[in-house]
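First comes one chain, alone, set out as structure tokens in the form predicted on its own.
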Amino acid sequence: MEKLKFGKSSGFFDTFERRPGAIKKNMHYCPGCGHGILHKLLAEALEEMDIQDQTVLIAPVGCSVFTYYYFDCGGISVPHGRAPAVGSGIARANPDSFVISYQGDGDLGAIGFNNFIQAANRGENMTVLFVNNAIYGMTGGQMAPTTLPGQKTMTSPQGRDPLTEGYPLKVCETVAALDSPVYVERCALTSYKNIMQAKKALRKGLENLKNRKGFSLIEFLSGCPINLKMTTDEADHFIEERMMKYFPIGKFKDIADDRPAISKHLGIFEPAAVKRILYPNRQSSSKSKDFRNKSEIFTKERRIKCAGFGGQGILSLGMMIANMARLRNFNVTWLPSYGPEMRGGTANCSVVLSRDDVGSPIVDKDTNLLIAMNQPSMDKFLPELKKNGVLLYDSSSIEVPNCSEDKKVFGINAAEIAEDLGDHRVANSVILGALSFILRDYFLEGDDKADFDKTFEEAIIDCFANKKGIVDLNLKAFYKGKAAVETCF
């Protein structure tokens, strides 16, 4: 009988065929990286407690975001610094998991601090493994929330000034002094006794979320040799003569033996009435799963561009028409871009339909169909539109725009149309009506002439339901701006 005495812990996947390239039995880690220890530390601790198929891993931007290539266990890779709000989710929706938040000192620090410290006061049932090692380790070695004063880094070649830079973050100390978090530890991922204590702290985090005692935090100095330009040594001694001076190691806190076992409030509802919300009806095509549009113009890919600014129903109306494509059997995409242009400026969005697959939802060039709804929409994504292609704008607030001969151009009082309908959010409806008329008179052909109003009436439903009063005066919206534009040309 054979006994394996030394080998890979079954919390790891036995090869790790997620990394890319040849290598599948090693980590991608740099030598001397402090990650490998803490992943050899994690994954048997994982074995060892029996919590590996009950545990999800949320690894955030920076060198840990890899940690799906190794574990063998739940994990997902979230936004930089989201992983303590995404933890939050899954803990409250499922508390049979065990919430492991894996993050960096750039990451947990810097942009994520406010979702990480937020999560430490709530209390979230969750264990948050903070690896500390005084640099932005993944981007090339800046100066991160966590480096020291007068460290050099790529950002701060005369040294960290705290006059300009301010201190470094004391992550433990600061987490220690709320109320919620249960226990509180800084280790150092170095020598071995310093290793083994930090194996210890880790599974008295882990042994705190499988009793349901609620917010953990275990930090580790760890080293980072090729961005501190330092050998594994010179690292280490770093960590435990430099960094061991301002982040003294230790227990900061560790009252879960004195905190009962978390046991959230559930919400009082009706689990019908959550069904209806999470699963609505869908409207049914008036046409069957094989039913093909005949015209000549969606034999190819269609891209199409909706831009304005915040509160013109753009997104919406993106969203409208690639539901009208859905109910018409396309393969389509809907990518939103709003961010800080919402106000002023331009937000917008891209819609592509096609039989075949869609390659990519991203619409930056070669736009078939431009919808501009402001000035600012119109003079940023003008010259997006390819020969031919077709341009429908808001003349309430555009100026007639100089194009070149082979685009065709179209405007309509689009603001001004839902103004007298009395609700200035209907002016996407509007435009879908003068797309209607558009269509019908120079792209359409046979039954498709009509189906495009009938597509529009179904999407319209589909996405309205239960709100009369709103599909109406859409429907109404629609037939204004078809007959204005009827008028107009």
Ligand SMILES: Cc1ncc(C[n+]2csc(CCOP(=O)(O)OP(=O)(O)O)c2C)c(N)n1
The other form holds:
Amino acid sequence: MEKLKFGKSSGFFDTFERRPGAIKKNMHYCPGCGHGILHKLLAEALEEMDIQDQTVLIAPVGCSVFTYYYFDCGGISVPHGRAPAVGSGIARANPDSFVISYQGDGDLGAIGFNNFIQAANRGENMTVLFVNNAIYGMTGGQMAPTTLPGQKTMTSPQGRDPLTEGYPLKVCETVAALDSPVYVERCALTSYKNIMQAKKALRKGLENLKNRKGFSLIEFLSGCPINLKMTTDEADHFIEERMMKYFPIGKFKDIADDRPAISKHLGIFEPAAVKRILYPNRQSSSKSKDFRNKSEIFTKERRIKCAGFGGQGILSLGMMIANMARLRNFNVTWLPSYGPEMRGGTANCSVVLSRDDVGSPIVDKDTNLLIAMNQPSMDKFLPELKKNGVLLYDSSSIEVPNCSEDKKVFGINAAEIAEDLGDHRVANSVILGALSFILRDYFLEGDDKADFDKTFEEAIIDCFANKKGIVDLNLKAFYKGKAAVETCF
Amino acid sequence: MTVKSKKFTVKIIADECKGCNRCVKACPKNILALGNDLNRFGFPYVKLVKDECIGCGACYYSCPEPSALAVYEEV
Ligand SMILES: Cc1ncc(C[n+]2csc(CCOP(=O)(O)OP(=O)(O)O)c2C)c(N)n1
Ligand code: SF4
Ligand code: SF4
Ligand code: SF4
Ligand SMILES: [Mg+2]
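Having seen the form predicted on its own, can you show the form predicted together with the named molecule?
Everything in the complex follows now, all chains and molecules, and the chain you saw is the first one.
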């Protein structure tokens, strides 16, 4: 008779059904890879500590991206470097969970370092298992933040030069210097002795998790023989003789016993409460609800682009159109895009009106209506105008455009009209007036034509609600614009 | 009086071994060795070459595969 003394843990699935292909008992790692060694320690710990059901193991991007193939516990995959951020969310939304963030040196030290260090500094209830193999394994051996000075990689073919690339990132040392983390240790997955120390450290990290002590970090110096272009023995030698000189193993911090269990404030998740916080007393309209027109006008989505110089009131023009549509019960999006300067630069905004949900607020193709207030905007956005689209432009500064027959083109000398009214800034309302006329013929049906001007007036008043003095001037400009375009017919 | 010492053995699943040599290096008794045969996936695999296992588990913990190798106690 034989009794199993050391064998596969039930922290693993018996058969790796989630792994595609024919191989269901092996893992996907290269021969001798340190990830496999750590996986076994972790599976054993999950089983022996009886925490599988509450554990959420967050798989990073990197060679260990497929942890969910193997571990019989909760799991989630996240974008590169985001494990500590997602983990913070999980730990806070579900304080009963045990969050383990499993991360490589590229994932943790490069793309995700801020997420990581902030989670550490907040003392999130999570344990981070940091696999430092001094290289980007998954992508074929590029230099990592932890690559050693002189170490040759695909992207440091002459060897890492600290004068150019800086010195390797000492993650444990950095985290140990923070006040929140309770436990920091660096281990090496090389000899049996070192692996046993890693097993102990891992247990300690998971105990802290179980006792809600906050943030623990365990770094594992780990072999990537394939990318180091070494045998397993040589890779272990590299770790013990070269990596450990720079990254000494040992305990950097252990204050878990002195710290009480942490319970973070629970978040607010109830939808109505969230809405109240995000949108406090949002005013809808000064008109009664009955004002809203319920007819089924333009069932299709309308995609509008307004563009010109900054300072021409492009964004408020878009806002007025959006307001008009909102008052008529459309779903509306208004998305500004600013140039770098407040004045003189270019500005544009995308407005989408729809009876249905708006899929994307970005208008960069299939535009139904283009309002161009300067030449560069015309040149840039005209190609995006859809077949049969409507073009409205300021003819005082823009050349007659050369567009295909199908387009409906309206030029109006908005800037000149605005100057005549005594304020060049109301050119946008002149345009809006023209638009009210054009929209009526091309966008509206049935009863909606009747109270259309009213809606625009309302939109203007709404837009300048806190600048009462200029409402009248803008209304005047609106009707001037309308009259100007009417005479074109 | 004879003291019956415990007996241990190691079982290797040839097709799960990737021939990385970690267990060979870890074994304090030097009783594991890579053979010349290749398994179904083209890897040389480990064999127990002497019946002197002390059941220490060094091979098990050094092996990166979940079930390529397991240590048993004879009872
Ligand atoms: C946003 C994003 N950027 C880049 C990549 C490409 N990428 C995949 S894995 C990886 C680096 C992984 O290195 P590391 O975290 O050290 O893990 P290892 O494979 O070495 O265990 C990179 C850059 C990606 N998948 N996603
Ligand atoms: S590339 Fe390196 S880290 Fe990735 S599986 Fe292979 S040995 Fe492991
Ligand atoms: S259990 Fe110990 S003695 Fe036995 S084969 Fe494995 S390493 Fe060698
Ligand atoms: S450590 Fe595992 S995979 Fe590597 S040679 Fe030994 S049994 Fe095979
Ligand atoms: Mg790496």
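Take the two forms, superpose them, and find the largest set of C-alpha atoms that agree within 1.5 Å; that set is the rigid core. Numbering follows the first chain given and starts at 1. All values reported here derive from a predicted model rather than from experimental measurement.
Positional change of D366 between the two forms reaches 2 Å or more at the C-alpha, relative to the superposed core. Residue displacement note: H237 has its CA displaced by under 2 Å between the two forms (rigid core superposed).
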